[in-house]
Amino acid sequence: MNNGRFTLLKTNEEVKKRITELAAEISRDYAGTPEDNPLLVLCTLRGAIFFSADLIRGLTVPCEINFLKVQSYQGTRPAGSPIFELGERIDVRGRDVLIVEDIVDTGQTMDTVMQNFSDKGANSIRIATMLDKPSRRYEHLKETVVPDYIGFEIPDLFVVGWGLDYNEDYRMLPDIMVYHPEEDTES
């Protein structure tokens, strides 16, 4: 799709291939995870649901899935301090936690989530993100919010598709597209 509003960034095939590679890397890192204390995979809703589903299917280690919903964006801009809508009370004490995110940019959401679960006694916390935008990371978070597993590092572009949205639109696009809202005009 390229009608002036969108330009292709990553194809569906490129994303699926990279997810397979990430699943293998995560499985190697968590080899030996016991069945009675499986890796706790926390999918951030709604954007990471597609990425999480494919990633989890590729894992070869015992895992359990749960969901987080943390509101942090309105339109194309961060909306202020992230607020938990779901998942704040998940018991992480003594667990290895893998947070699966669609995109990490300012780092504010991941900092809030990591701090919350660290304070609650998680054994370890790692981040897997489909997209990383380190150029947007807040200065005070550049050294503390560093994803452990990155699908693709991208420049400061606003992207949609593969679960990423613009005001709840375009999540279902099969490719990752750069969205140009200035071209989105009503006729």
Ligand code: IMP
The other form holds:
Amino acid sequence: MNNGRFTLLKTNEEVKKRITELAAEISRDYAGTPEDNPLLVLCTLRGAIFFSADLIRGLTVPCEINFLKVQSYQGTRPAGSPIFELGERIDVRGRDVLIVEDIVDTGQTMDTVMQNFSDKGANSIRIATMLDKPSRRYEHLKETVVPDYIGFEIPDLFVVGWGLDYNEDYRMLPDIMVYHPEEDTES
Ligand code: IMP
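We have the form predicted on its own; now please give the form predicted together with the ligand.
Everything in the complex follows now, all chains and molecules, and the chain you saw is the first one.
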């Protein structure tokens, strides 16, 4: 167990309030979505589970829910080649797709997902992210990976809570906290 130092970034109440606003905005933007071709909302596992649960419950348009798992770094696979673990078989042809992400950092994960779905003929693809760290975006993705719905834009900080983890710890923290791992102590 890591015992780094935490500082509060966003309270649970602030996050919930912002999600309510985002859900209203998304519902307005997708008003008129037909029942027979609902908005396809894809929650990225595992970090976006809490954010997407609250966001989806606030939507007032017809929607279908599914899950994506994208692994950015695995074994010897070089950074920059995120791979789909789940999601390859989701049929997005002709669908309006809303990807729900916990945090957009370098942008390579969302770039991979959007390219994949675009190749498969999605009608439209948008991103809703709880947090965005634009200062970390890879230069070549600055123009293309621009989330449509952003809970909070944050500086280059490592954050945990509300689904976000540090080595699988702290996902369940109710607030969004900045984590300072350099101050870890063994317990
Ligand atoms: P990207 O491909 O660099 O945009 O990475 C996005 C993924 O990196 C997110 O879905 C998170 O899993 C992880 N990530 C990036 N920044 C943080 C952070 O501050 N805390 C926890 N996970 C993060």
